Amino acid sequence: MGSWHKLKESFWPIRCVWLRYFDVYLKNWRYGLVTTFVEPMLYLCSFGYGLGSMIGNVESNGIVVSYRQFVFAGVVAQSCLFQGFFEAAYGSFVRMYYQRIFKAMASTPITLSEVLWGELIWDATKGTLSATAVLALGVLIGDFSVLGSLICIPLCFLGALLFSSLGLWMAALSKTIEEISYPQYLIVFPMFLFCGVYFPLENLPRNIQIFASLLPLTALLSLIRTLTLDFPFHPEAMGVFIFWLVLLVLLSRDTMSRRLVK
């Protein structure tokens, strides 16, 4: 009973905190459409349908789909990666070394650990609403089932929550703002090349396989491909996905608390 009312205590000083990026959101909403729903977009439009009118079908986990199916699907993996990482490592950072704004929150009566569980759900928060733009394209064009992309939205917040995750978490261990391109081009970038965005991983050497499959990005788009174009299910991949979130969300809360408090 104790867990639970101190839960129920804490939902509220975290929906301030939300509402409080929220409203910043809206009153900056032509960036925010640009910078939310452009991107993923634009890789939807030139891999595809430009690449994928020349590609045609691919084959993947014995499961024969066309090209343009299969970027679309890790296009929702790749936006959970790239606005939850970028929103929070960026973000953050601003909001906590320039602007002040986390140490301002908490002191009032809202707690250092709410402010900073706002601050992972407002980044995950963006980076669903993107993922959830391109599952519903897929939807209206019929690439996508109906009941799957539906299912998949809570995934893709989960997701997005654990490179939001990791991006605070640099955030944290960055003395500067220009130290987040190290985790930028040696961490995300090399995911988003090498987990199978844009190809079947079948296509790689074996070692490559063996590391790309304990990458957090590979098991996320592993089971958006089960649920949007019936992929078969690995339950390795749940294994993968379910110990990054739990190690990344201890690991970035830790970090950023010590690094505010000392």
The other form holds:
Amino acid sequence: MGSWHKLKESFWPIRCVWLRYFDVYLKNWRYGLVTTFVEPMLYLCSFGYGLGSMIGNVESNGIVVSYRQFVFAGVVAQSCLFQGFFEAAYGSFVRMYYQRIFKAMASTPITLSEVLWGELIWDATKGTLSATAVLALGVLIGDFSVLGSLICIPLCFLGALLFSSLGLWMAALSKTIEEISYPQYLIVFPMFLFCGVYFPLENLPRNIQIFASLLPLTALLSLIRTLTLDFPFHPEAMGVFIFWLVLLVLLSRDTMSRRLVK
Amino acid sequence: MIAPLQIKLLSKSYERIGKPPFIAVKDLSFEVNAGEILGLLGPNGAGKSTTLNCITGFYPATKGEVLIDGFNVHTDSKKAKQRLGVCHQEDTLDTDFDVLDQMIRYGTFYRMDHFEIVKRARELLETLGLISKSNELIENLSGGMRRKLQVARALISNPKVLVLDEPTTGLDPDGRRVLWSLLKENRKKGVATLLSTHYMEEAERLCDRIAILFEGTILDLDSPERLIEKHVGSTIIEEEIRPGVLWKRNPNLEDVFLKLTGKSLSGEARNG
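Okay, that one was the form predicted on its own. Can I see the form predicted in complex with the partner chain too?
And the full complex, kicking off with our chain again.
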């Protein structure tokens, strides 16, 4: 069977799984609204407007922008990170370990592989919704270009897919739900703090800059700022981004399959 | 006519670090015919769940094959599982949905028409006494109701092959009888049912044939009557049920099991 035929055959089952998550999201829409949209808005208000009014302009990559613009682009990437990672890590652990619905769904004509694609694509969708809200606000107040922001949406989806894969991988490796705190505090929060969301990487010591530039959030941020704020394009950022995306998607799906299937 | 469920030389072993692989089931071969209920009887650790996980395609087999209505569950899984209904031993209900939504959701996984799903779901809920709970969240159901719902969900697609892993565990006697009558109805419709159970009475009443599984192999497979006749005979058994109180009874499957394995179904070693 050809790859195209397989892909076509998997479209419906993946859509079914995605719709399952979407229906749950709609059922709990108040909770969904708070987690998806309120959190990035709080960061925007406190850092973008609060700190932004004190700092004024920042210079990064030879471009001078207002601190609010700088942070807005950072929060777009941060939304992909937080929404993607947390939904996939904690949500999928609950679905895999407590609800056991991965197993239930995989006992129907939907394969486990399709269940995991549905899971990742949903998690990425949630991250994209959140990032899109920030982009829309950026466009509305004139901080982002419309075209750049529109092109940014699929990039945000891929970014959220990357961090969802990280979350799914960590869920698959964790014996208990509490163990997910390790990657949360040792990977996600350090990335959030040192990858240039709130200040230019140039402010960091050279060694840390090099290390940070190899991390996926830095790469995603670089691409987002290129699209929204006309920062220079760094091909190496694209390379790092694709490397992590492919690696984490493969690792997460393989590890979760191994965890479930003996 | 080909049996809807065919298991051919099925083996499953688990890799272990620094140790030889653990063989959970070895060279199992049997068939479940249309309109037949085949019981899988064995103590904990006999390999029942591994066997069922391989049959439902969730675990890959180390060797051998499982055919559902002629389709290999591992290499042609979509077609095979389209014809299969599964009730897992563990609670796999989707707690994010209410009772009816749960059924509808699973019906869509089989690409069933929406109206057909709703009709079928209502029928099943009615039969199992759950129709008044249609709009209840799963967390509000008792353990027995959850079990019945899981069986109802397994039947949503009108499967040709039904695999039930201890479906009546946690059910009260009334609930058990309701489920038994549903399974008997399905037998009349030609559904091939593979039933794993701990309950002797259930196995004797429901199953046309019983496979006794022990340490990953089938010790014998026959009708309950023939198993008893072959291994225990028709001699009345006398048991001291309390000090000084003797009870005379007919031999049953538990005796067959003790005779074949030296263990009771709960896994306890035989006395004396």
